[in-house]
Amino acid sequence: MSVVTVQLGQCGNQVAHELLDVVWSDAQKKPSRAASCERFFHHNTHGELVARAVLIDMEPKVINQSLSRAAKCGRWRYGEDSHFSQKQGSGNNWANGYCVHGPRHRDVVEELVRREVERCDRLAGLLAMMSVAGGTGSGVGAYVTQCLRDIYPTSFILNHLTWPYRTGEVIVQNYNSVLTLAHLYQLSDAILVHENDTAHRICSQLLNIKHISFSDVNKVIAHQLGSVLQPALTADSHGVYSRNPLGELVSALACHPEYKLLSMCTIPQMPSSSIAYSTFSWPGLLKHLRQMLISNSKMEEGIDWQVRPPAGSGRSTSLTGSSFNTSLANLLILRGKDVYSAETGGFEDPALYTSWLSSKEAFSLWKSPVSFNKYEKSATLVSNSQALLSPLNDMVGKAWNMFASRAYIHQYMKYGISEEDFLDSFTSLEQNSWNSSTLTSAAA
């Protein structure tokens, strides 16, 4: 089945482009070569193969970028009626971008999103990727989601948000986020998060690299993303590889509307050169990813080992005071040698979930004997729980203070955004991280 990627911003064109390029990468000489390539790709008239994608975008810049690189790697190329720029950008305003821009140009995109669906023998869903930080990703992108729940209300949506660094890219950023994230909740089958900060991180302690650039930042999301999306064996797919990767996804993870936040980290990551002198097992990898999940740990390096799941009453936490992570929902995807041996018990452990959940519904499995972008063993981990509560509230918190002192409410009031728009997605939002802070574990 296959999927239709929009990309919409500067964000979003990018990373996508990082995605595919992964995608087609790795999907190379291996048996599910067929299988990844029907999902993101098809071939023209000219046998050439051409990506499953709608590129969105308010100014021409990354958007021309973007159908150039494609075309000069000679691998793949986008399609030469899938894209859609104009010559003034959303000025990082969320109202800009949902209330003008998104509403002006509704027709061009659905069309294009239409030709695109209509290329698909199957449909697997839609997968909407964007930045929340300024205001054609944010704004455009979740005027774009509700026209294609509108269009395709049976179909799955899941989206990609990007969040910006938490010391700041653009002044309003906190605005354009809460908004975003608010319609999306009711928009969005699930939603899947990648925070700037995180990837830098992953970046400079573990690739080692000095010189940190957007691009590197995201070439480590697209890797954890490809893991994730590339075919996989599940439970019930009885030796074919995965027919609705988006469709399984939220099966497996979004099992509650109130809960659709999704976190991720992959395990291991080092730099290209390294890769040959490394050798990893299932029981030490599963062991590393097993604690970076409970002590919310976003990669290997810096693991708190002191947090253990709650054996009483209370939440569990250690002597750096970091929390124990209760989920709702896991996801644990293996590629590589030897993967049928992987014990993976640990993740079925009732404590690390809800009391409301059994361990045997929260916890689902794929596997792949095929390895992923060079790495021999690899292991992604997608969770629903509560490892994006802490950024969500620092977001929250920090557009409030704004909001309450009325910083830069004009600028938005004056594309039709009101006061009360702003409080219905507070409102929203604190509600889904009370829901998320109040979740405890089966053994608390």
The other form holds:
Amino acid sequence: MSVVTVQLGQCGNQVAHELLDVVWSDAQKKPSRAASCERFFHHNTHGELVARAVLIDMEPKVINQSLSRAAKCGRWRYGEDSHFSQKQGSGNNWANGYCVHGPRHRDVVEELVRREVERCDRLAGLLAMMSVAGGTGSGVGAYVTQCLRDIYPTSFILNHLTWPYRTGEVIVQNYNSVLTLAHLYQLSDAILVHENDTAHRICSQLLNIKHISFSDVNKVIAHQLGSVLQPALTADSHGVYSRNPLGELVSALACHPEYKLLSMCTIPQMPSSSIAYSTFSWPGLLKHLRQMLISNSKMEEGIDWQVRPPAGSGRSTSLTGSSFNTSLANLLILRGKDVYSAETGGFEDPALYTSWLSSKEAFSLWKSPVSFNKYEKSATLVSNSQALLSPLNDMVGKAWNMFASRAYIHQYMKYGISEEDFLDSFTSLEQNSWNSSTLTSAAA
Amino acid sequence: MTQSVVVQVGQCGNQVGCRFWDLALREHAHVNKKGLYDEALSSFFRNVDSRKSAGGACGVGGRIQHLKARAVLVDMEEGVVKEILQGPLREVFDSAQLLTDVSGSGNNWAVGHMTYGSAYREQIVDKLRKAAEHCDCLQCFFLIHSMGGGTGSGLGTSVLSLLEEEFPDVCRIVTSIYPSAEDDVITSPYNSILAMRELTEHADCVLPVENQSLVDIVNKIKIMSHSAKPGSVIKRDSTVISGQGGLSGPEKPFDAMNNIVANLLLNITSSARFEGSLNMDLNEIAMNLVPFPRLHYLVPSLTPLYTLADVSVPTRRLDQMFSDAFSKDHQLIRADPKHSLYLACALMVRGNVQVSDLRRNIERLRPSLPFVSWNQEGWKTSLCSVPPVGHSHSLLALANNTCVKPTFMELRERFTKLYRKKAHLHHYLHVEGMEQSFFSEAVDSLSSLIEEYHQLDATKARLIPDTPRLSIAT
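Please supply the corresponding structure for the form predicted in complex with its partner chain (the preceding block corresponds to the form predicted alone).
Below: every chain and molecule of the assembly, starting with the one above.
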């Protein structure tokens, strides 16, 4: 069951490359190797492992770097003709990406994806990877997702988004993010989100990296994504690795069309030099992970243990003032030794969820006895919850403030996005935000 | 990969341009060890093999044969261009790229703009077309000129309108050298104000540079180089004013100052030419830094000015580089951005700097920098892995900041002093096509620009509440 990765823009290409690296190196010497490789790679006529990936960017430097880096590593490579680039980027302009570059190169991109899809024996789905801050990943990415939705109406399309640092990487990042999210909500089956800020904190506080580079940040993101996408046994897979990972993820988590934003956290994360000296126990890991979910803590450090699920009193704020993170659905993925002995009852507590689904339906569990990426035991939680509400709100708020002064709008109008389009996107996101914020726990 | 064409007009424009080409060759020679004509080189140079037919243009990937600059050189006097053609850079320019006349513009904007502008229009368009045709994907025109004279100021702005008309999709980034208060050209205020209007209306962004700031920076470096304090010996050839290692021989006067501007242009284009973990193309500059079409004056500042010979670079030095970028001593106009209002700011980093260094410094400096209410996190950042020659890292900051207002106001003052007495006005009005209304319209344009900055400044002290969000009907 194969996944075709569509890598868009500088970030999309850089993160996807790290993901493929993680998947490949994790799969080596493991019993799940065949399944893993089949999912992301195929063998060409020379017996080399070639990624099932399409690389798209509106300027050539990143793709060239990616291609040569993969070719040099000697372990896997990208297809000769699986990439498309132009000379002039999108200039951080969503409108340029969506209205100009997207339509202009539609045919070429569709053809490249079609070739990869046809090469798969069975298509598990498409994974589009991009950032929301720039012009290509966000604008061209949104347009390409739309095309793919039209061409493959019955396939699963997941978008993986990297959200930028909150304190600015690109000045118009909030505009680009709002426009992207509003469009993807209509098109995507599920949207997996990683924030640069979180990954950066993991690098500095958990991995103890002194001089953090984008490569380090991307590796953290790839590690977390990899732990979701590597083969696993699910409730429906009947003792073999799931043949439908993307579909099962979507059905486990994206249960309502207006709630599609998914966050994830992985535990443990530590410098690789320390792993050999650490022991892990499932109870310990799961306890931390559950509290991370409840208190909306994206990593193991600084977890607020005061936050508790509401116990019928209706109030859902803790003594420390942080509020409880209500979930719609959760997917727990356990990998490693003694995985069958892990007790996951804590995640089935109805107090964690809204009342729409019984906690049995809201919680899903995947397991694999094979360890992941050097960690003897590791657990990843993918959540459809209020976790992304705060950064989303921040993003929309800043974009709205800027929009009120009409700053930079002339740059978007130049390429065909009007004030109306902006307003539509804002409206759509405010609706989503409001939906999320009004979720209440079943116990309350 | 895109290409850019440099259009240098007038004496100042051509002298700065000359330094630019010299330093560009030096930079590429430093980076490009294999002698292959790569994408980075092609952004500013053509590769020509005169043995081949049809003009001999060579594509990317082959060996370097003959590099020709993607440039158009315009001057209404012959002196400067002749000197370039007799100097070591003569191989880099084709006679077809040059346009000269003999008599000069007499420091008269009207002569440059009207008389020569119309007389040479066809020829200029022709040369620009040729330069554009040699490009696979032309992204940007860099116009270099001075504001105070006649040719650079008048003919230069005429070329600017021409560029907008003939190549509307190509970005126009103008480097304008503004005259200092003690400028020896009496009519420089007239020329500058008349040119300003053109810049406000036809440029995509303007990088204003003041002669006095360049002089100050040069003096600072010279003091440092002669101080010989232990631990403060400057590494050879590492200053931002040094042209060593380039083709040209001994330094001429103004070379040091012009090298600074040349370095500015090299740094602005570095992330578009070379690879990095966070690239920034030229079209992203206007996109991020120009929130409203007329407010496109971006104050540049370059750091470090020199590298000390001490090879080990503790992080403190790196942080110092970021702090310096905001100090008024490093700005290329006489302004203090820290005490004015930022509309947007770009930080273009080159060399061995990681994203954590960038973030740490932004967080550190942010509280002391006033940003406009709707752009509190108005940072655009880029990381290019290739450092400039002689440095291990460098930073170029471009600030869209209201600190340009005092500069413009001062310029208007000087203009008004002359205009009130109608001094020298007849020289302009005698030129065919020139009318007095040009003057009043130009100063009006400047006044309304100043007013726009003023409005924004007024918001600085006030606490602007967040705009109420859309609310969902329940």
